[in-house]
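Next up: a single chain in structure tokens, the form predicted on its own.
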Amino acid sequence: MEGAAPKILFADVAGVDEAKTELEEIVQFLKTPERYTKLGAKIPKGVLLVGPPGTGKTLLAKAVAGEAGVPFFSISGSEFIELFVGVGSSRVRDLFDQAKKQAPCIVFIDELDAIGKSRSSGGFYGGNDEREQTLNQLLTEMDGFSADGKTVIVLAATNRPETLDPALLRPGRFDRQVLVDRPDKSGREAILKIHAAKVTLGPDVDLVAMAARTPGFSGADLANLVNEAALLAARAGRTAVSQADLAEAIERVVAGLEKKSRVLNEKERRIVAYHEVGHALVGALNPGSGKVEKISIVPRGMAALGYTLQLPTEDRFLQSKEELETQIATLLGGRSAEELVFGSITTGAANDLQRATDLAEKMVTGYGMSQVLGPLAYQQPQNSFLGGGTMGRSVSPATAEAIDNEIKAIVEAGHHKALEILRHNRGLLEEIAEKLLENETMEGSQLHEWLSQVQTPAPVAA
């Protein structure tokens, strides 16, 4: 919990600018309080980082710490929580006592959420719980520890802020909060250079490159796939990791390992084949999806029989209705294409079909992109950072018999276009998929070059 002051600093925090910005005045604070304190400003006493995980919450905290060169103390928010009533206020009371006894410096508590839940919320029953007492004497020091002026900075972090407890978000409290959200594309750069420098790189490994094929990914996320090149450099026997090593990284965080043990037989291998140049087809003509990349019939994951990448040429933040549905379309190419050609239906497209469910339901549900059920949310609020789960609907029967409608709907609508496109495109299809069963796997500008061959279809006449 007790520690000297971190050897973090700003410089070993990339692709949060904003974040480092907002925590500056802190620093400065720490450094000099008297620029401050002579014109009558208060620093705030809390500081909330909230974000999605692994964005670097904690390492920014370490970093604040590290460059003020003050004591740093830190706890995670389930380490108050025990079995017997009183044993964790009894710590948040020893926490800040400590710190006051070394102010200036800084507390930090990670997991906020493990302690700082609200209490109107259901989760605490009865006046003697433990979690509620904790929060309590929580609230208590924040209130105090300023009186007697002690400098002490409490810095936190959640990605669960819509569960916290509204009196440690007022003002006096936690007065500031902070996002730290995932990097854009010159922020990953900025990553990948600071954990590539840890590992010996090839001459052609371009992490300009790797930037823009890692939209989305966190700052653990990179640091995972710097790491995941390196141990296959070294798996290999190479002297440095190269692009080759990178990219293949990225399928790995992707789509998962490679299973050569799992060997298909011929016409499982020919389904496959056909599924998945069913989904760059369709994809080739939907850039909104992302640009196709690579499409391989090797088995990966724990049950990706073949798969078709798609990354996305650009950090997107808005998606239009139009692109919502051409993704659909592009989730089911690889169904339709069994339809198309083999008459028939496998189980692959399971993943394929749940996806499209969802984003059907979210485009009805939660962006209000629905004809007839007009711009009305059905969807209860989620979680910003860390999202999954079902959506409860609070509706009537007659309601979510028209969602289920509209669901059914697009997604039916998004079925036919795949077919259209690749009965238009029947022939190159074909050529693919048999190139694919030969190779196994189709990438670069040979793919490339084939997929600019796909063909609009023509409007149907009304």
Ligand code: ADP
The other form holds:
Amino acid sequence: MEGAAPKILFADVAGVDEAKTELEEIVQFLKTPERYTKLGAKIPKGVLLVGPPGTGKTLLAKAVAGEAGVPFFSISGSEFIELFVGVGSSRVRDLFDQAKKQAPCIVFIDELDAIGKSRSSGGFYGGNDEREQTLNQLLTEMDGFSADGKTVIVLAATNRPETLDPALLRPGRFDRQVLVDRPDKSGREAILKIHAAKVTLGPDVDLVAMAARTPGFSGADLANLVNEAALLAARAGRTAVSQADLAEAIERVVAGLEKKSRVLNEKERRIVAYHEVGHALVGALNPGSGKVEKISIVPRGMAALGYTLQLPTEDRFLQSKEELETQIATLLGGRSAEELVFGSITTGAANDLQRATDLAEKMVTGYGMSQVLGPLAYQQPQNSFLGGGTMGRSVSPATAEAIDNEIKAIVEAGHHKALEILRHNRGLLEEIAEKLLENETMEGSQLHEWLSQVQTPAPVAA
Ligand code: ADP
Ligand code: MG
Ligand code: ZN
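Shown: the form predicted on its own; wanted: the form predicted together with this ligand:
So here's everything in the complex, that chain up top.
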């Protein structure tokens, strides 16, 4: 619960430029609150930093206080778990009392999920009393302090935003969220530079090459890497860190990481790159579901190996049959690219296939878009035993079979369409995939320019 202003600045954090830009404004609020309050604007109270472990959330929170030159108070949610009832809430009260005395300042709550877990997820017997009281106290404090005109901004960090109690995310609480993601290649280079500046480097060290060899590393992993290399050099009695030390340190850090997350080998990276570009190329011909804004092959934990981000250009509530069909083709674009280029299929497309199948099922059973089955709704809510309220159908076996056949036909048609588009644009597919392998992410106008070259294949008779 220290109080002094940290010496850490934004310059000590790298590879998270978006997050820094958003937090820049918080620094301004702390430095010159009058500028905003004079106009009647309310200063935000809570900002949630969301991202995987070791990406620099704590570091960024300190840097906000450091840049603004204000005191920094912090607690961690996990400290409260073992406490007796009542202790957690009184700690929260004390913390905010101190903070208000020293306003403007930052209160940082690490591991917010440990106190802020959704109350409904507490289990049959109502969950943990202590946690609930602590959470309520926190909500009370946050609701209270605007009234007394003190600028206390609460920053909190979590890597599990989906588990948080919705009460925490309401307006006036943690209503701003800032994504702190794993760095891409140029981000890793910048982070390596920061940490390498603290050790003595030999003349052969090439940080650009090191950045290229560390996809998936977080900022903390990179800091650890530099430190391991320095230890190796010191153990060997050398006076500077060499490229070989860094290379060996990578092995060590990777060995530690392999248990936690996946580090892709070169073959896998190629497959993921072609897969994502496959989605992007097919998606580029489908303006109905938005522009492709970003492709990334920076690994993110277990879930997705890469991703393609398609943002809607306008709010859409109605979608035509053709749009849904192209959406299915886009979902199959990843797997189709793998088939086309590598002649084999990996498990990476499982989620895509599930989503494509779900969409096709909705078209047939919910939207009446199938010629064969006609405009009937075959979906009806069924109460499952545990009250899940899942959708299921109770139809005759013959109809069920017809539905399955229709779903299969729709998905297959999407698959063919995707293959056709990719065959027709094979050269572009390779060019963009190679570019992506080089840079790991592609976005904005550079990406739009590439994708504007995608050509619609000439229609062939079915
Ligand atoms: P988090 O809170 O997201 O788990 P931390 O801020 O605690 O991560 O990071 C731990 C350490 O790793 C930092 O003190 C710093 O040395 C290093 N680090 C992490 N992210 C970055 C980054 N983006 N830039 C520079 N160093 C970083
Ligand atoms: Mg942290
Ligand atoms: Zn995919």
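Nothing here was measured: the structure is a model prediction, and the numbers come from that model. Residue numbers count along the first chain shown, from 1. What we label the rigid core is the largest C-alpha set whose atoms superpose within 1.5 Å from one form to the other.
### Query
With both forms fit on the core, has Glu338 moved 2 Å or more by CA between the two forms?
Glu338 C-alpha, core-superposed: shift of 2 Å or more.
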